[in-house]
Structure formats: structure tokens, C-alpha cells
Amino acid sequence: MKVGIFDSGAGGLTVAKSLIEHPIFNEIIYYGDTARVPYGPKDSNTIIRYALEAIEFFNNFNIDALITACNTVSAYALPSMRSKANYPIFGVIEPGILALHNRIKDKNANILIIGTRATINSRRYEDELIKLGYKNITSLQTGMLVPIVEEGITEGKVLDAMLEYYFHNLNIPDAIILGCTHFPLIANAIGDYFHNKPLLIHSGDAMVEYLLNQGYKALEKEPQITIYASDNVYQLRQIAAQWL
């Protein structure tokens, strides 16, 4: 079996590395957009497109599954790119919204959503937590941790001051959806600000018990995996020796 993930940029290693520490494919086909990061300030149609010419590019290897890691990429393109594909294609707020709502019982729980502006414009996790009877919902854009995580600041100053800048006004919430895959990489800072409090919701981690549920199997040995990219795929090999 094997499986391509699909990002805007280095953020869907994330799950990669979840997919490799429990494997479910042989082999994992993992091409990041990195010459159009981010995606999240884009408009929809942009957006669409760019996912439509990755489906293109996963066309040359035969997958027989594709996850699009990048949260805003599933907010909007799922539909589009299902029409031009004939393998499934799986996208990680679905996963998400599950994965929380199999720990938080409590309806009335502070759950907190962050993630780029066009993910949170588009209110795919917000409405699909109302329709499950949560009632206490805060969505956050926090788009410019993108380019800082891309930037490798994980821990430090700089991150420590953008993460007061977005949370300064909030109450310690119960659970944090992490919806963009850049931010597992910095959730032990912001489970630290919230003194770690929060339960928080991996893309990567909820995709894998997703995968599971839909009836793939767990395999014992670690998959293959091959990182190609838009643009300066050195780099992004570079990245993910060091995130893997």
C-alpha cells in the first residue's frame, strides 16, 4: 500500500511522522508546495487549483491513497479533488473532529479552534462541532505561526511572544483543536502557555486512528518514505531529517 500526503509546505511532516511511528502504508509519497507556502491567505479558487495540480503530480506514482495534510486544502478542495482522482482521498478536519469528540463528553467544554484565516473562515470545524451539540467554541486565526515554524522556531522568544500576542485575552480552554499541521511542532510551547492544561488535537495522530477505523491495517514495519517538493526540495529533505 502506499500513500501520498499532500501540504502547502513542510507543515504535513506532521503527519507523516505519525503515519511512520504507526505505520499503515509500505510506503508514503510526500510532496509540499513549498514554492506557494502558505496557503492560508489565499482565496478559494487558488486554493482549489493548487490542490487540482497536486493530484496531477500524485498521478505519476500509483498511490492508492492520498491525504491532503494541509487543514486548508480541506476545507476547501476535498470535492473538487475527489472528481479527478480514483483513489480515496482523506482530509484531517473529519479526523479531527472525531478524535475530540471521542475524549470530550462535556457539550459545554471551551474548545478552542486555530488555525490559518482561510481555515477559519471557512467554519468547517465550527460548524461541524455545533452540529455535534458543543456550545462554547472559539475559533482563532493565528496564520503568522506558519511562517515562523517554517522558519524552524519551534521554542524561544520570538515564539513565545507571538503565541501572548494571539492568546493574551483567552481563558484556559479544555481542549485546543491544532488545526493546521505546522502547529504539532510547536504544541509543547503552547501547551506550556496554557500550563498544559488543554488537551490538545494532533492532525497527524487523530488521521492514524481515523485510518484505523476505516478498516486499514496496522503494520509492524516503518514505511518508506520519499519527500519531493515545488520548490528547493533540499531544504524540505533537510526539514523533515530533522522533524522525522
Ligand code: DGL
Given for the second form:
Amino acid sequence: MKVGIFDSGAGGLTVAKSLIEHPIFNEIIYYGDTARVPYGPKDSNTIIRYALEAIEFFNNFNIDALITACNTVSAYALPSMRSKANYPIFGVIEPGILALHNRIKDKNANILIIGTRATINSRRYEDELIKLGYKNITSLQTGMLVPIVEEGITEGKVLDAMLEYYFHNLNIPDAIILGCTHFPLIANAIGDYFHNKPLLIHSGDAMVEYLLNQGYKALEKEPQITIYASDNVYQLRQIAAQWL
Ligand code: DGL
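Shown: the form predicted alone; wanted: the form predicted together with the ligand:
Expanding to the full complex; the earlier chain stays at the top.
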């Protein structure tokens, strides 16, 4: 089984990492649209257009399934992408919601969703959680955390200042949905900020759980991964070598 993983850039490698640590597919074709990242501040029509171009890219690879690691793309483009593909396409929002629902039974729990401007404005996470009966939901755009991670800053003063900027007037949540590919890389700092009390929902791990629930089987052997990018593939491969 060959799976494609699509992201706006490098961040989706966090989802690839989960699928390397918990193999389900023999082969991963990763495509990061590094020429046009970030998607988070862009208009929904642009996000859908870019996502459809990614489908054209994957037409070259005969994949059995596609994972949209990008939360922003998952929030807007799945119906359009599915209408152009003859294989299943999985976004990260549904798995994230399920992972939370399986773990947080108290409907009064304090849930914090963090993501890009586009993801938060889509209300996709929020609406699904409301449908499930959760009552205390806070959604926060934290898009500035994306370039910080892109710069390789995953700890230290600059990041701490940014977390303080975004989180200073929040109560400690019971759970945080890391609704952006980059945030698992700063999960430690986010956890520390809230004294390691909240449960953190990570898209990659949620995806593994979701696919196993869908009937996909766990494999023994690590998948082979090939990385492509729309700009400077060598740089993305270098980042992959570090992160993976
Ligand atoms: N991959 C995006 C997401 O998960 C973050 C980076 C971007 O804005 O493109 O929403």
C-alpha cells in the first residue's frame, strides 16, 4: 500500500513521523508545497486551488490513499479533492475530534483549539465538538507559531514569549487540540506552559488511531519515504532528516 501525504510545507512531516513509528503503509510519498507555504493566512478559494494542484501532483504516483496532513487544507478542501480522486482522502480534523472524544468524557471539560487563521475561522473543529455536546471550547488563532517552528525554534525565550502572548489570559485547559501540523514540534513547550496538565491531541497519532479504526492493519516494517517539494526539495529533505 502506497500512501501520499500532502502538506503546505514541512509541518506535515509530524504526521509522516507517526506513520513511520506506527507503520500502516509500505510506502509514503510526501509532498510539501514549500513554494507557497503558509496556507494559514490565505483565502479559502486559494487553499482549494492549491489542494487541487496537489491532487494533480499525486496523479503521477498511483497512490492507494492520500492523507492531508495540513489542518488548513483539511478544513476547506476535502470535498473538492475527493471529487477529483479515485482513492480515499483522509483529513486530520475528524481523527483529531475522535481522539479527543475517546479520551475526554466530561462535556464540561475546558477544550482549547489552536490553529492557523484559516483553520480557526472555518470553525470545523469547534462545530464538530459542539455537535458532540462539548460546552467549554476556546478557539485561538496562533499562526505566528508556524514561522517560529519553521525557523527551528522549538524551545527558549522567543517561543516562551510567544506562548505568553497567546495564552496569558487563559485558564489551564483540560485538553488542547494541536490543530496545526507544526505544533507537535513545540508540544513540550506548550505542555510546560500549562504545567503539563492538559491532554494534547496530536494530528499524526490521531491519524494512526483513526486509520486502524477504519480497518487498516498495522505493519511490522517501517515504510519507505520519498520526499518532494514545490521549492528547494533538498532543504525539505534536510529538515526531514532532522525531524524524522
Ligand atoms: N500546515 C498548516 C496547518 O496545519 C500550517 C502551515 C501553513 O499555514 O501552511 O494548518
